[in-house]
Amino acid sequence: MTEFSFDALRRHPDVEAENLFAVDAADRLLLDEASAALEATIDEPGTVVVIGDAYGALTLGAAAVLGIGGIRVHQDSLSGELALAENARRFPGLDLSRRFRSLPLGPELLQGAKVVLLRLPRSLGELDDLARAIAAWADPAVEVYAGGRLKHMTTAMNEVLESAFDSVTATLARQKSRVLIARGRREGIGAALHHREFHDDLGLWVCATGGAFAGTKIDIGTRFLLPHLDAMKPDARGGSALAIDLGSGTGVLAAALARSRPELRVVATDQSAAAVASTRETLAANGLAGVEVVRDDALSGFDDASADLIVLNPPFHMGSTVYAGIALKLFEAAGRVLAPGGELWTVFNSHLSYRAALQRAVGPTRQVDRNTKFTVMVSTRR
């Protein structure tokens, strides 16, 4: 029988590099601190929930090492969800794929949960959403073990958890990691309401969950790209002309593009569940029901040479690590999905100098606009 090993876990299909890891000390500490509570649920399968498991270390560790079954899992990142499934298959003799199921954040995930393992998100808004959801739907006796790396933890996280639970205590630190334990969920805590804001200058509603980048604001890179919408692939018209907002976030670019270019079929895509939910709400708030929204990892669900236009404001970090690899992955995906003559419009921090990468992945690239912070470029598929 294949033995379980944390060292065998990989990040694939997410970006992989020497300084990027599939498991860290916070994962191990979480499992150690929660081990007694987890073992107490062995005869109650289906009462353990894992939230924010990066690549499966928490879920598979609980299943393989502690023998927990019926684990319900929520990961915001689709690439993390896919990595969990792949990592489970690395140990065929243990049949780990049968020990868990992935679910969206909601009652089905949390009802009856007695132990929740949570990797602390860096966003307090996202943590508030998660704490409220657990308090609203989990078992009254639920215990929450929320862990992270010390450099990313703040006392404000304790305060967010205390707004939903009577007791929040901290474990001793180990290997620069710590776990917060929350007990006694407060009654009457409802699931989080999503936020919305109207931007008069654009005539646009922006809606956001707590985990969405920039919230209801419009980040300055997106603002720099918006004035160029009419210049993007102007000959793309008709019902068959496809434009994709790649990494849609809160859906600002998709909404603005659909409104200003009604002749295009617009699809918004993001791998983040929080972003997809935010995009859907933004489009609905602006009466743009015709825009399709899909949760997708780097255009994996799109056919080769199928799009006329792709717009992209790429991230430049992986979690807490500044790393250009995610942008390069998206450039390559765009190059595959664009039809000959199709255009990729990108905005990015000027110091990143992506021109050469864009030319390799897509084709001839020219600068359209630039200021002290951002550059807009258009790349045309050969």
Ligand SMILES: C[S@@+](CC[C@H](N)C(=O)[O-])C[C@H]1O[C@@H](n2cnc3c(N)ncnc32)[C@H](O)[C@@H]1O
Given for the second form:
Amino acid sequence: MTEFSFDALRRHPDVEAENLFAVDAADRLLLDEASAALEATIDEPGTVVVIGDAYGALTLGAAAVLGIGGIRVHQDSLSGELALAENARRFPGLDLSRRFRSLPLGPELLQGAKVVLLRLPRSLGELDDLARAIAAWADPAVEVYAGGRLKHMTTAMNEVLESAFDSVTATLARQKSRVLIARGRREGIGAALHHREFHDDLGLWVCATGGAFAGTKIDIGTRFLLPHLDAMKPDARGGSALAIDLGSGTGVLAAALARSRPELRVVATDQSAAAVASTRETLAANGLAGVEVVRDDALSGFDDASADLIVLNPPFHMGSTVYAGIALKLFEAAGRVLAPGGELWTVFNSHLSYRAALQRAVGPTRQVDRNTKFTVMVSTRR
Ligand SMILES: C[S@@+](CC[C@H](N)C(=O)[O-])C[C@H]1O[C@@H](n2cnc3c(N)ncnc32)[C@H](O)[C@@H]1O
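Since the structure above is the form predicted alone, I would like to see how the form predicted in complex with this ligand looks, so please show that one next.
Below: every chain and molecule of the assembly, starting with the one above.
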């Protein structure tokens, strides 16, 4: 394809379904509201930063429609990052892959940035991290265009932005979307603070960036799974027995497993950059820095039949969309990566009927524990 079209963008390799879209009205409004500021940077290449682009609409829209180059991009989700790269390749005539590069959240992403396009994250903690990072590292003249769907926006978001910028104004809403514009970054704002909490009952530090699931708390589903660690694949031992914490979040399960089962080689993996950073900090805080942590989408980098044990507290929403398909994708990944006889231990809301899907994706599935809220199941790879 030689002509850019938003309609050609896809979510792949993220889950695709009829009610899930790669572009939305907030992306289009953001590009429209920021177009004059973006065009003003044409003579200063490398001064535009995009944060939280879902699947590349913001980055590729700015590059293809407005002719912006040298765009620096940070996406928390690895599948979003891969989708951006794939979408850029859908228009070979436009050579869009050369117009941007993906970077972690840090000074290299933000130094010298004059315009930041930001898709508002779900959590205020994550927004606070991003606002502080922009205020700490971007150019003093930076303008932030932060957009989202009205149903996911609250006035508390304005307040978070106001703590890092002198002026925050809102555009008129269009197609149930709105953009907040922040200017005048405050001096002396430190970059993102990471939080930590010691849980006496578990004897465990939990560390979290603002974007990590459950923050420094222990999710109640996770708490329900923790007493079962010793019953998990008890015959797996020796340095070559591999246990994976799939979707590690802040790394609670990885840390607890590595501590209670030192005979296992534990690897923690998550597709979220915030989760991977939090997991690393949690492990280090508990003296378990030797546990490997990998940013990976649904075990894509793990060999077939290579693991003895996988623990999973699956997500049931993607971004702001509640969608059970993401859990199914992770069950299938676990089925592929477990060796015959290997076990997948999951915990989920009791109203979700995952047993049939677990049987299909992994093998025989048994309920181990259940209360009014949560169910723990173990599935054994055939
Ligand atoms: C419900 S949280 C559980 C976090 C942590 N294990 C705990 O128990 O507190 C689910 C985690 O799965 C991660 N996740 C979602 N999709 C994923 C994918 N495709 N591959 C790897 N991790 C994923 C999310 O980023 C999130 O951290």
